[in-house]
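This document opens with one chain alone, in structure tokens, the form predicted alone.
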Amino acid sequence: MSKLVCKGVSKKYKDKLAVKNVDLTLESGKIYGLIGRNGAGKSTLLSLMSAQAPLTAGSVEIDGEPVWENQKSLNRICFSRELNVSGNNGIAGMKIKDYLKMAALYYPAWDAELAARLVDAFEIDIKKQIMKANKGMLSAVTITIALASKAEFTFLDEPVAGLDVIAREYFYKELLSEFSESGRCFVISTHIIEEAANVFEDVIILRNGEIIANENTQELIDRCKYVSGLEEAVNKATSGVETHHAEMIGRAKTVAAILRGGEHIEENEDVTVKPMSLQNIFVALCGEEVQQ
């Protein structure tokens, strides 16, 4: 099993620490969801793990080999992100077909047959210049490169942002098909949480540049509950339990309870306990500070 390991990874831009002392291990054969609010450090972390930006502190290695300035490791990584079509950056004026040819040269394991099939399925006009393509087509190009790269560690930053619901469903289908066939490691950063939740085996939640949750998605969902009832009953039921996102309507109170080793809240005539979705959990954890 191949592993990408981050140890004490930090990135500082001027006076802002965008990523703070992150320890993280990614394993082949898993699909990870990377979620967080805008500015939480998701894109920065992906850039650091793929050596597209230098570290301020820490290290990133694949199977003991450094990623930074090491082509052997870089050949095993693909970070496919939204294409920059502004200004004269050398890419904006390029035709999509030429951009795909460039990708084929860059990634040693490039699958030309898969790329051609995705181009047809997404109806990508490869003769169009990148700067003249709409957001949906640009998203389809980034997905095509990510999947066809065959890179062992493949990172996708907001891959479905420009796609309609039919194209998004096709992407998830192709992602799972490629994952099942290859056992690659995928990390998907997205704001469309509920739609992608079933795809994520593990979920990583970033808040202000720090990882606040990193675990199996279903296990996280299973231990997070909404607890509702009269304020006094809810406070009693959740005493000593980590709670977030309290809401009051008159004397009634609802909180998100995060249960840890052995903790349990019993539903009774005074307290209602309901399950939470991954999106509910994200809002609870990132919407406000912890309450005790």
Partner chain sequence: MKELLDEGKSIYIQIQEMIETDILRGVLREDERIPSTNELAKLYIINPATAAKGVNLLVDSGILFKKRGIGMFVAPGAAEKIRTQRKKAFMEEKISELLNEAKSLGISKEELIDMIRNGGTKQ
Contents of the next structure:
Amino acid sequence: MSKLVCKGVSKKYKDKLAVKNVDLTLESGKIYGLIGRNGAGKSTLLSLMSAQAPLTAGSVEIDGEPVWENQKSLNRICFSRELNVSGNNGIAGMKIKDYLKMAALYYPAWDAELAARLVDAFEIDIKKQIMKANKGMLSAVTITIALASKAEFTFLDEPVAGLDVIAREYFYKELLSEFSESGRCFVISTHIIEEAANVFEDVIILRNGEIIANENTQELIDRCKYVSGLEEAVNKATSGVETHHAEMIGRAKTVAAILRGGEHIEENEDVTVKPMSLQNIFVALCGEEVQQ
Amino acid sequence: MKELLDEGKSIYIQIQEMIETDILRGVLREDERIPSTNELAKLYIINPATAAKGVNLLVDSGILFKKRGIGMFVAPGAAEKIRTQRKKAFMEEKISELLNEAKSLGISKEELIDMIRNGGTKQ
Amino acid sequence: MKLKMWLWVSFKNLVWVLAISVFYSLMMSTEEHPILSRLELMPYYLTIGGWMILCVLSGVSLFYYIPLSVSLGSTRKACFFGLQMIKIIPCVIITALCLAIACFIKSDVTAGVLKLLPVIFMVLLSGGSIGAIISCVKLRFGKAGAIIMVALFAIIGGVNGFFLASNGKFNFAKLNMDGDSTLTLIVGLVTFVLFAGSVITQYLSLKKYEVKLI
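Please move on to the form predicted in complex with its partner chain, as the form predicted alone is already shown.
Full assembly next; the chain just shown is listed first.
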């Protein structure tokens, strides 16, 4: 089993710390979800882990080998970036066909058959220039590169953003079948949390450049509960428990309780305990600054 | 086999319950192989590790058994076992929920028993 | 290092130089001097056209092939060597082409070409170097760099226009061959400074290069 280890990773842009002292271990054979609000540092973190941006502090290593300027490690990573269509810079004028050719040239384990199958299934018009393709097609290209790269550590930045529901379901199925065949490590950043939650074995929540949660998705869901009822009863039931995102209407109070090992909230006639979805948990943990 | 997954309920519990329901309904029979975790993962679009967790819960409770290198099979007497477990769960969860609700409505135990006797309809 | 890609880029740039040279010779051909009879002037067009095209293309590479390569998992070191390849390879081939033409067609024009081969090579190399420096300045200083870039392109255009306007009146045949050692020395010195400058600025630009968008 391979491991990608980040130690004390930080990234500073001018005066702003985009990523703050992140410690993170990624293991092969796992699908990670990377969630966070816009500007939380998701893309920056993926850039740093794939050595596409220099670190301000810290280190990134795969099985003890540094990633920065090390071809051996870089050959094991694929960070399939979102494609830019501004047309002034970068490869916006390049044909999709040529971009795929370049990827085939660069990734040592490139699977041309898989790439061709995905191009077909997503109906990618490879003769189009990148800047002339629509958002869905660009997402499909990003996904094709990521899956066909066969890289041990594959990062996808908002892969489903431009896809319709049918293409999204197809993507998740292809991802899962590629994953169960190969046991690669995938990190997927997304805003569309609800439908992706079930695919993530572990979830990493990023807030203002810091990791505030990094654990098994189902275990996190199991230990987060909505507690609601009469204010005093809720306060009593949740005393000593980590709570977030309290909302009051009259005498009624609802809080998101995050239970640690051994903690339990008993439901009774005055207090209702309800399960939370990953999206609810995300809002509870990251939505506090916009609550007022 | 495919049913929709609920939000907010652990996926592996739902996988466990769905396999149980299939065994009760005779969709899956004793000594039959159940779908592999990878097949379940692709069917429900869930992580294979989560599917495996649900399946393992059933192995632990003796409802499924593992044949090395082949897969998971429905154990003999699985349906009976599930029925017993569900009865127990019914008592522990549904009945206590019922009692909580009755208490907040001020329904006495006797009234509640009467209601049950009458099959939930008004006297 | 993806040698194949950088070779492909070098040849692509070369094709652009050939295209612009053919375009020039078509513009310049008159009834009394149809294109083929003036093939001896081709080294002249190749040098001027090559200087301009290589300047633009070696500059553009920094914003095109570098983000692409680094995002696809190339090291910055390999990219640095790639950029040197695309600066040098087209110059070598164009110079060789000029040599071939001079050997093929014997005239006083091509006799001049033969003597000036080192100058041709250095002029071409200086073009690529200027483009490389400008692109690095733009990467580092953004908009201000871009303005400098535009200004310099205007100068390039002006110089080019001057040569076009001279309409073949100024060519290798008219250069004072006696002074070619001084000419070679001056051009050599300027080219050396420009090339060294481009190597240093490209090294500095790539050392901590960050992919922002591809």
